[in-house]
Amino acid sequence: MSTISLSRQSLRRQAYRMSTALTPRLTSRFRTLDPVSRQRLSAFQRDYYKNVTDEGDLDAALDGALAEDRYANIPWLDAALPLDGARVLEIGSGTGESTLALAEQGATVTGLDVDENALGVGRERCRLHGLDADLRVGNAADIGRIFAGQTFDAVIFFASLEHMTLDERLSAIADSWALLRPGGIWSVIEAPNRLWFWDGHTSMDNFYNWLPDEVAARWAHKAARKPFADDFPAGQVFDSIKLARWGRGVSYHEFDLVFGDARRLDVVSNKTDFLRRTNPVMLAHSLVSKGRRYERFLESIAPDVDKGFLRQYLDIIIRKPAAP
């Protein structure tokens, strides 16, 4: 990854820190290692990284992507529903940065993901901080049947709804919306939407989301993301799951096949405009960027449809409606 791009990186968590939303009662819980622990989950981490060549899911696996949850996620979660004492079933786990996050702000965290060496890293994080996590190895998809009979306050998609193939996540939404208990939150974090111009998530191409998906893996090969374009070599035959793995966008139209009309659903939140309404530096960028300006021409094609799904990520939080 270049100079450039950590500075960007830097500086924008920096940004993140100027939130009004970051309150003393979320810093206070903020948890600190000791010279020795941190050593030995930077051991962990390093491990289970030693095959990525990807530098920036490198860059992402060190103290950038917890400093984002705390500072951003959080505050966003919380402001919807309070994390202290709250059920929450959180949907890629991974290496158990966002699962800390949520842990050491009260919450009890049951996580699923179906890497079992990425959640043993969540493990020894979590126990590394003096906390508690219930980490499952296992696909979201089977999600119903895993965790039948129980109910959470909140469920939350992180970073992983986009990696799902069409049957997998509809079967996901639906049935963690039945898990969900009456007047709980369900959320997506950092889901690529299928609608904006830029893939920057998959490919780094303009447009890459808007292509069906044998022409995306037929292309693959020539897109900017190097790993990425490697794994599909020139010729290859298509293989719709790989393509999958790998992560297409997501939009609302998921929502309307699993929910009838995504219009109707109790939109609580996006993060993007909860991020610049709490945070000058957030607020400023955004009045100057490209990306805005598309958003507004979105929000001009269809506005009816609510703004969280217009964004660049699917950054929404949906209340389930309360019993009657």
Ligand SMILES: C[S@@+](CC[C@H](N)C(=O)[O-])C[C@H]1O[C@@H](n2cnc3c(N)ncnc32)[C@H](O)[C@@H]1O
The other form holds:
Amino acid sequence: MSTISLSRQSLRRQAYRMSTALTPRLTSRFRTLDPVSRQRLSAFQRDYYKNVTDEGDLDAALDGALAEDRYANIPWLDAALPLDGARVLEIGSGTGESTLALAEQGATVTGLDVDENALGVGRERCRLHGLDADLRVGNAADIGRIFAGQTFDAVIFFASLEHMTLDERLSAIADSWALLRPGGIWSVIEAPNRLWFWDGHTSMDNFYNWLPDEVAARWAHKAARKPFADDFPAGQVFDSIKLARWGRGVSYHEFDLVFGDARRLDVVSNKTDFLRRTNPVMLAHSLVSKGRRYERFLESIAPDVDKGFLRQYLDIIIRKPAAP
Ligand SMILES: C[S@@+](CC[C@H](N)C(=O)[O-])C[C@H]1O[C@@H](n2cnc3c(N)ncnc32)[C@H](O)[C@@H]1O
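Having seen the form predicted on its own, could you give me the form predicted in complex with this ligand?
Next comes the full complex, and the chain you just saw is listed first.
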């Protein structure tokens, strides 16, 4: 990733701070680390990310993710459901930046991830920040069994749904919905939209999310994002799990498959439009962006589909109907 796109990321993070939704109630709860703890966490993280050489990927992993969560994701989620005291099931909690961002706001977080080593970093991150979270190893496809008998106020697929196979996605969506209390919120965050022309998540190439998986895997060695391309040498046998773990687009079609008709879901908020409403910088950017023109095009051909499914990323909050 180039220095230009790296500084665009930092500019975006600066812009997030202009949001009117970023209230003192939220910012006053951000926890900071003393220098010794910071060094310890940094060593832990660098060990986990030792094979990551891409500058942009490392930046996102070490500092970027937490900043995005604190300044963009948390104000948006908290506006739909106050996080203080909420019982949150976080699916794909990974190395715990998102877990920390939720827990420091007072949420009781139960996290799940397939990657035991990532959870180790997540546990250390929470411990060093003086926070407690129940982090468990397991596949999202098994949550019905793992959390049988438990109920949550919020279920969040935090940058994780796009990393699952189709079977995992479908059972994880259905089973997590069943674990949600009536009136609770279900959210998917930062899942690249399969309908979008540009893949800014996995390949950094045009049209990549439109390709069927087998074509996507065979073509991957030509992708602009080098670490991804290098992982798929030409002529390799198609490995659907490996491709899924790098991340593939998601669209309203998965929701149609689980719920029968995605248009009947009560999508209470999407992050893109929320940020534009609460942040003048994000609004100004949208007025001149190519992406906004493409959003309008999608809206014109699918006017009955919620706008949250027609943005570059699926960042949506769905409310489960209250009990009759
Ligand atoms: C990009 S990371 C997101 C981590 C964290 N939530 C954050 O936002 O910083 C995606 C995580 O999803 C996890 N994941 C992928 N497929 C999964 C599955 N089927 N079940 C549980 N976790 C999964 C990965 O191991 C990885 O830690």
